[in-house]
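One chain comes next, on its own, written as structure tokens: the form predicted alone.
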Amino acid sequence: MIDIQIDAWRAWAPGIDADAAWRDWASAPRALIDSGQQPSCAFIPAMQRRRLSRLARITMDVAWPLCADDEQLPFVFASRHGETPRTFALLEDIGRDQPLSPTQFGLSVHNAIAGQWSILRGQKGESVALAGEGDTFEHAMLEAAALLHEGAPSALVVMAEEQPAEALRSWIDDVPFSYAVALRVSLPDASSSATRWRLSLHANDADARPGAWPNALDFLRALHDPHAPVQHAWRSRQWKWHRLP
């Protein structure tokens, strides 16, 4: 069991970027068109953004307001399925007896983004990237809270996941549209505003199934939501989440 304070968040999905168009949407949840749209990144300079993929950006894109620009705080990247879009067009090349892009191969590793984000903030604390099961979220949140409790004043919990190729969908069947959920986090504090959770890990007796959304998709929801009740089930696991007064 965890207690661990949300102080910020911000979300991106395809068309919906904005707090009042995510509560929109936790309100009726709903599949996204998603055409390939992404975050401008506009305030990365041009020559490093031209390498950034698809999922590099949305993930800049959430993390980066979150953190002062003078600030070092751990980060921890989630994503169960890191870059499949680019793994997979390396593994067309292959069959097309092309040359692999060296570029490309080094940044299709699941800590890519992760060293990214180090190198462009100048980030020089811990670093982490998680690929996990369906509860890749719930495990990203147990380590922020491992890294607050050994001393991080606030850590920066992403994650996000990229809609996979057409041939690989009737295998990855858990990315609806390509998202990214940014969190904010630090230890529970009585005197601030801000929502506070405890998480609990409890087996799964009653066979319960996976929801309809991602895990951070849901938790999202119930951000919008102060009486929305968080369950989420994955294998022999039960993570429950609950909004502390």
Second form
Amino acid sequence: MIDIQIDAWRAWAPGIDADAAWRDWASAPRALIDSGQQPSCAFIPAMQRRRLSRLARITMDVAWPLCADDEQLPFVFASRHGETPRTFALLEDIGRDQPLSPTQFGLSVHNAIAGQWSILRGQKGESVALAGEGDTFEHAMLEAAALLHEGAPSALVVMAEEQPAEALRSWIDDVPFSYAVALRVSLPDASSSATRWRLSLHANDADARPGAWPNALDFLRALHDPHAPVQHAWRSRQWKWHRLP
Amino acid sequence: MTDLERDIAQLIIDTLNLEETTVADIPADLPLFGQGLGLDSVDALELALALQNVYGIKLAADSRDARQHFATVGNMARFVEAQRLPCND
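The structure above corresponds to the form predicted alone; please provide the structure of the form predicted in complex with the partner chain.
The next block holds the full complex; its first chain is the one shown before.
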């Protein structure tokens, strides 16, 4: 069980990035059309932007404003599928007997985006790249809580997924559209006006099924609606999010 | 700029995803690496691959002249020309 405070959040999905648009989505969630659009990340100089993948851009777009220029924040990057589209493109090249792009190859590893974040933002502290199962989001929050208990005053968590390559879609069924959610978190402080949450893990005795929306986006709905119960089932695990008074 | 130089400048822009750069921003004598356009060693590998794919030119990994061939768009064009000639016979 962990208690954690959400000091700020940002999210991106195709066609949705403003707070008002997320409020609308939270009250009536719907599948979004993902036609490969991506944030411009115009705040990053073009020469530094050139190697950012779509997933990296989406991550930078949500995370960037949550970290001040003179601040060091532990960074938790979480993605179940990571750079699957990039990896698939590399496999296609191998299949066609084409030489691999050194850039694509070098940046196909799971911690590449965390590394790019560290370079672009001058971050010298801890960074973690996680890939879990359908409840990767909860594991990322657990990881952030661990970093806070180690002494970090705040931490930054990004949960990001990109729509998989067409050929992989019959296997990957938990990414309805590309999205990223960034959460700036700290240990609960009752004098703050931020929302505080308790995350607890239970056995999935009732054999509950995963919900219709990715856990991070479902949690985002709960941030908008104080009364929404949040329970995320995955195999033998049942995660319960409970808003602290 | 020659047609080949323009083609190579565009190849650099496309290969390296230089969003806000145009062919006019890369004159034939602009140093591509370090001061100048600001490319780095990973870009050099990427460009070597692009030359191979587009012009069929294979650079030996231990080529001592590579640094010179890749210094500017003008040098790259001269290098491509020199490599192409034998194949056009």
